[in-house]
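Have a look below at one chain only, the form predicted alone, in structure tokens format.
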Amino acid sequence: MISIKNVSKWYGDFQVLTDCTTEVSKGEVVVVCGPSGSGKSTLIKCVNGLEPFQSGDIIVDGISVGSPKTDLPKLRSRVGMVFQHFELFPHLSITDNLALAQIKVLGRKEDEAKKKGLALLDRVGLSAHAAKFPGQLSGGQQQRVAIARALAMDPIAMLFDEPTSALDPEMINEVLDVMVQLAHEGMTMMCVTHEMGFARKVANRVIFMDKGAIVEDANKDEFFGSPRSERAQAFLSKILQH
């Protein structure tokens, strides 16, 4: 579904990343993980294009992402991303957030919108806000609406930058249940994240990365069994002891 090929991208002369390299496969759960500035987001966005890259290729789907000809917003639109911040126009009800895109990009029409938004927002456990604005609600019911925004889009693969770490502690467990039972249903994803217990309880494989690399690319038990690098197994001592 996803092929990352020696990728690599500068900032000017900073390399944030160097020579990525990795594949997921449909319906698999790929968590990205390791120390703040390792590259993780960079790459994620790299997948869909939020963020250019100078070497190498990512195709999404049979698609190459870094090719001139291809329709970026018509290859984001099938691939959801939900960000560390919510990023729900503060304007518009629940309704109207999860109505938005599939009318203005898929073309569907406004009551037909609707109700596949207000059917994820049921999904999501929120239905009883749906005529809400975004400031009524907290953190936590914020990310599972824009879970079910991006849901809405029918996606092929779902991208998590970070979901949580803008969350109230108690907040998180709603969010990751979500994320866990879309695992369960079989979506493929990739997600950056520190939460750990997510990784171990649904993850397939885990990548972690550091200065811009991957630094092992392991199924979930090897990675937290016996992490073959030093790297990994100190930024796992320090977190996993807490």
Contents of the next structure:
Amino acid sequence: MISIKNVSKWYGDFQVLTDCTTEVSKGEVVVVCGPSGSGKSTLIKCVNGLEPFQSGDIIVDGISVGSPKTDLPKLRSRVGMVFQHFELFPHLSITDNLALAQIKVLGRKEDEAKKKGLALLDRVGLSAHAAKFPGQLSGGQQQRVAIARALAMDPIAMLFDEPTSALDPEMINEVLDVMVQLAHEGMTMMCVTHEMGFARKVANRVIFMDKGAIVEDANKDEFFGSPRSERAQAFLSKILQH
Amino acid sequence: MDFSSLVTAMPGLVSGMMLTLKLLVLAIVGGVALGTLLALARLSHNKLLSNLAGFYVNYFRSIPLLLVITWFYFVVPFIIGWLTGTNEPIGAFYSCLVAFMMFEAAYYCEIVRAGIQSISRGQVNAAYALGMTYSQTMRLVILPQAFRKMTPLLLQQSIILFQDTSLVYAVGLMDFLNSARSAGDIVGELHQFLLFAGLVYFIISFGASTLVKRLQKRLTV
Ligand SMILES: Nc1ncnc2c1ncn2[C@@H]1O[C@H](COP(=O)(O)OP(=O)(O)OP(=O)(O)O)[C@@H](O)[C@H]1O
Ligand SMILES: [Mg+2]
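Now show me the form predicted in complex with its partner chain, since the one above was the form predicted alone.
Full complex below, order starting with the chain above.
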């Protein structure tokens, strides 16, 4: 479904990604972790072309992200993305946040789009808030709306960039629950997160990044059982203490 | 003070004010539209486009408005005649309108540019991630938020424009101030008419400015 092949990226002289190669198959849940600044966000943004990269290629559902001929907006409309800071559109109501891209990008009829949005809002447990604006919701609620907004596009895969790290601790679980449910339904997911409980529960594989490189790419049990690299071990012991 | 001559001159003054307001509104609409395009060009990754827009803005901000008005008075009819292939004179109103639009666009551009830059990159990414194109992202997500933030500044700039419209006297357009001056001249009470005009400009500008400040407070709360 998503295949990342020898991707390297530079900001000027600074190399952010070094020869990253990995694969996310259909229905697989892959968790990406690693220290701050290791390039996790950059890598995941390369997957839907939000960040350009200079060498290597990424193939999403048979389409090359790096090729200049690719219709990036069209490709992105098929891949959902959830951000650390939710990024709901503050000038639009929740209903309109959910409907906007369905109407403008997919060409759905307004009532159809709103109906679909409401159904998804119900699924994340927020149907009572349809008429509100993002600023009136808590962080956890906003993030659940953001997930619903991405799902409204009927994505073939979902990308998550630290979806819970901007949340107060008591709101983390309500978001993780939605993600777990999604994983159980068979959604293909690539998640940058440090929530190792989530990883243990639903991940198929865990990728550990350091200094722009993928230093560990292992099955979940292998990763938690016996991570091979010292840095991964050090990182794991650090975050598992919390 | 004798107000009878003011009352007699009122129809002329009102039509002068109508011209001032018409010029103002059209110049704001055109200036903001052109200014927004310039702002998008300035923020574009295309070096040529952003440099051209930057040159435009710096150029118009470096020359006096009066010069632009008089200059356009001679040049615009020529250009429009050349574009449409007719020789019909288009008159001072349209040459002034074009002058104000193009001059103010340079100022509006900087306001709009700051407004766009105040919206976080994450909003752009979120719109792109949903499959929106650049133009959809700007029209549906970024500009609506930016304009909301910029409204007080745009209005403040428009109040300055309201006062600057009086410069059209240079090309003989009968705006409010020019109507007042000419009516006062005729009845030999110039000072009285000019005082009255000053009062009107003050009330409108100060009133609008107060409203804008109140709006600004409401937006920042
Ligand atoms: N626009 C940019 N220009 C230059 N350097 C950048 C830019 N964006 C990111 N970087 C650098 O690239 C590196 C990787 O950044 P990235 O955001 O991908 O890390 P991350 O693993 O997501 O970190 P975090 O856990 O803090 O989110 C960092 O060192 C960062 O400073
Ligand atoms: Mg990050």
